[in-house]
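Next up: a single chain in structure tokens, the form predicted on its own.
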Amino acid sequence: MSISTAPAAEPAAATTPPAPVRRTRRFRHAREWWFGALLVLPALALAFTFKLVPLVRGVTTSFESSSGFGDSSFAGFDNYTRMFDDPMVLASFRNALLVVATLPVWIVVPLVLAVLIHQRAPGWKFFRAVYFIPYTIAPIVVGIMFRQILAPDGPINALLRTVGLEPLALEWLNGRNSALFSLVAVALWSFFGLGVMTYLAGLATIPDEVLEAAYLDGAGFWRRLFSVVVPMLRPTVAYWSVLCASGVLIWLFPLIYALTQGGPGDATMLPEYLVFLTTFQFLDRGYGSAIGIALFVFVALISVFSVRHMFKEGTRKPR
């Protein structure tokens, strides 16, 4: 008995579309690159006008002498060398330090109430626009309210009187110890709603079961948020913590402008204040330059150390 196979089917040939739907599809994805490009320009433009070319013109000016603004001369690298030497200009690296230092209270403080109010707490629609409003206020303007409330005999050494607390009475912002975490403090307040709302914003994106889940199992508050909230939030901790770090050294000038400029002596001088006190009541635009161009260099390190480390942790997915 025979078998008789079929033929095998030849394969379908490769259909190649004709040249004028090859035309239509290149003009068509070139009409998108330039749509694209005309989109991206404005911002280019911004960036090159108000960011490139003003970085350009420090370094340049920071390797020039002059009094006033008047002609300048070449200096070299004699204001980058002087700054070694100036006891003010490492004073206010060093609390430039201390000022980093802080950085985990200004993560953690904004996801803990972000996390109260995600999870409806007594009152949590009053506190989640109360917790913004300060963002919302012109950092000068608190920088002088908390001016009077910080006083000698302001508000808050006043309750502390009352209650019988008269020891922690202090001279806030005119202590050499107190003046520079009280400036940290008030910075806080001011800028701390905007990490809240971050932190709402990304909590927006867990699934309620998953809480609802841990919380039967017995998890406390704490337990939850370190070990299902800030897992499942990793990216959104990340992104603030590269923000909190590359901004918290220059958000600061208005508040130290109004509050203490730069005093008790040195206690709050920071490197953005000592570049305008050099640059327009000194007058000496290169060396404030130099002290500029070293501030930047400063906040890039930190900037690229928190998104190498940072940003690693916060795209990894957890286990």
Second form
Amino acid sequence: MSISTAPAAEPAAATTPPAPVRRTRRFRHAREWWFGALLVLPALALAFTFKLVPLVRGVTTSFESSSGFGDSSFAGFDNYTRMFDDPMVLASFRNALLVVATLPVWIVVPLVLAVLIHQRAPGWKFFRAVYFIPYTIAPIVVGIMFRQILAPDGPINALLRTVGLEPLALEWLNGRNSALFSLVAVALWSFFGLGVMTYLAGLATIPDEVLEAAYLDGAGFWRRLFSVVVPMLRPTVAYWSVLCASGVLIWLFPLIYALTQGGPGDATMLPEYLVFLTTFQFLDRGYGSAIGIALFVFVALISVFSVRHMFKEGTRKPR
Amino acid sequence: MFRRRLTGVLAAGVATAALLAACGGGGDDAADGPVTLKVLTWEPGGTEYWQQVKSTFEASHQDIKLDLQSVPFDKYPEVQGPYITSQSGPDVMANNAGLELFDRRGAYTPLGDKAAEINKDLVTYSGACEEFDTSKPCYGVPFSYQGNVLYYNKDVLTAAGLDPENPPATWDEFGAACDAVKKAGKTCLALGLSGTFPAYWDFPEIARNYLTEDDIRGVLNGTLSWKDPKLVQVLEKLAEITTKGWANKNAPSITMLPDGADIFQRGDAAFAGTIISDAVNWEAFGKALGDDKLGVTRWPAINPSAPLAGKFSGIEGAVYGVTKWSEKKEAGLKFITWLAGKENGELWVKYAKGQPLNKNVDPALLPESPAFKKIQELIAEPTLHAGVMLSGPEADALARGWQQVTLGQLTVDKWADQMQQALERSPTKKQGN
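Could you give the coordinates for the form predicted together with its partner chain, as opposed to the form predicted on its own above?
Okay, now the whole complex, with that chain kicking things off.
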């Protein structure tokens, strides 16, 4: 056998399409690009008009000082420095941190309920029929309902007294801590249906055989939940976590409005409600905007971890 | 040929349309039909009253039509705010008399010399004028009167061994009455402190015992410090109402309207301090308890010898004015002039069951309720209402501070500090504005 030193024929030359074909492909690519851009354009325009423009306007206003409905003047960083001396602002962000600390509950409770429904636990048909109802009730109506339910002589306390748990019959909305956590509990009641639905959609993608195999291997409910369901449902959990992290502070607004108006004192004051008060009741638009921007940064910081996690999950190659 | 004719017809059409548009452009001098006035209102007095306003006014003013834009009271600032910032929208709109109106005075046309003439038959209209001074610019027309009284349930007083015809007149008597009522198993004063409403209304009832009218103007201008002993004493007495156990325990977390009022209407409380017009007043309480069971009195005096102790802290209700940007100012002026008149005063009494400001309202039309008649007596000697002098941050800090003092989370001195901080944060009271 001899080895030839002659240059090999270039294979590329054999696969390079003729010029008219290349032009057609390039034209097709360009056309697809423009078509794609055209489809994205309405969403971009909407995002620009209704998200970016108000955000920029909010940032601009936060550097202004205004008096009532009169003209405003440039105030530099005054509105931002004022926040550090304002006990109400500090209290509102302290309360926001307490609310954020309840996030694990927001993530786990709907997951457990979704798995119970998915695994057809006793009463699953009833729960499947009703779990979404609280989410369909307007939050302001939920607030009005719970004002009665949580009243000192309301049904919750009546029930507690009937079953002999009188010491637990608190004045739910009257205490410094009980008011905030009652508010969060009401919000969770109002929004958990959305979480259950999200998880049920994710659970539908897990093959039944996997859960059955775990069951036959003797895995109990919690073992199946944390060793099988959660790992396989990671993207869905991440999605719901991001939604909760960014939404939990904002979802509470109508409930605060209807239930506590931020009180008693500053016990349930959250930054978003304070933005509303400062802007519309105190007519201090610049300061209200500055608090709003601070809230935006706060929520962005909380969300960034979850978003990063979700991005990693989304870009992970299948094994 | 045809194309030329078509062009001619189109040109004529365009010219006609332009002419019509110009004529219908909304000026005061529209000769082709009635002028339509856009009126922004939260319908104080109720929808039925406003329907009567529209039909009665239009019947007597064939050249003006009213287009009412009704907005719920709690949404009103959100709707009105953008109109003011964009300097466009309704021809006539309203704000509550006092600081709320003054904050927005740039949106209204000052009435100038006409103010005195338009408002000549009103008991008072100073709440529509700068610094509550009728010699200064006035921006609109009120027609209703508002303020706070102490309603009481005669049956509860009787059951507690008290004389319902002689309700407590002094602070000490009130304390003794509360002890008796509590012993009888009822709440003394039905109170809801959530929101700014009760603090805003109850504050002047105490303040009258310590402040003069000049002091109250000092509160308005932001020149009277909240660390001033007079104001600190007012806060101390407000705190006593709840810390002495005179009110229901859950007061900090419930609203006065409807929650606090409900306690009173159910017959579970002896007293309720609330308003004389609009929502939940003598009429609602009379219906719930029976007119003969409902009593009305002034808040108990702390310093009976104080110059304002025996007066009524009254404030005009909604003030309607013509907007600065309106192109129909003349029609707008006709409408608000009519609002101040006797005809509207009588509609206000008949359909809104409110206290009229017009002095010429036929007395035969006034309700027969003994409570209403007593209120008529009490309001005869009015003074400035210290509550409406508070800025938004002050009213908010007053309410939240009262809640915290009640729950033992704040001392009165700290409350005064917070009030002073709120005053300094008030954009409309910044000195030099």
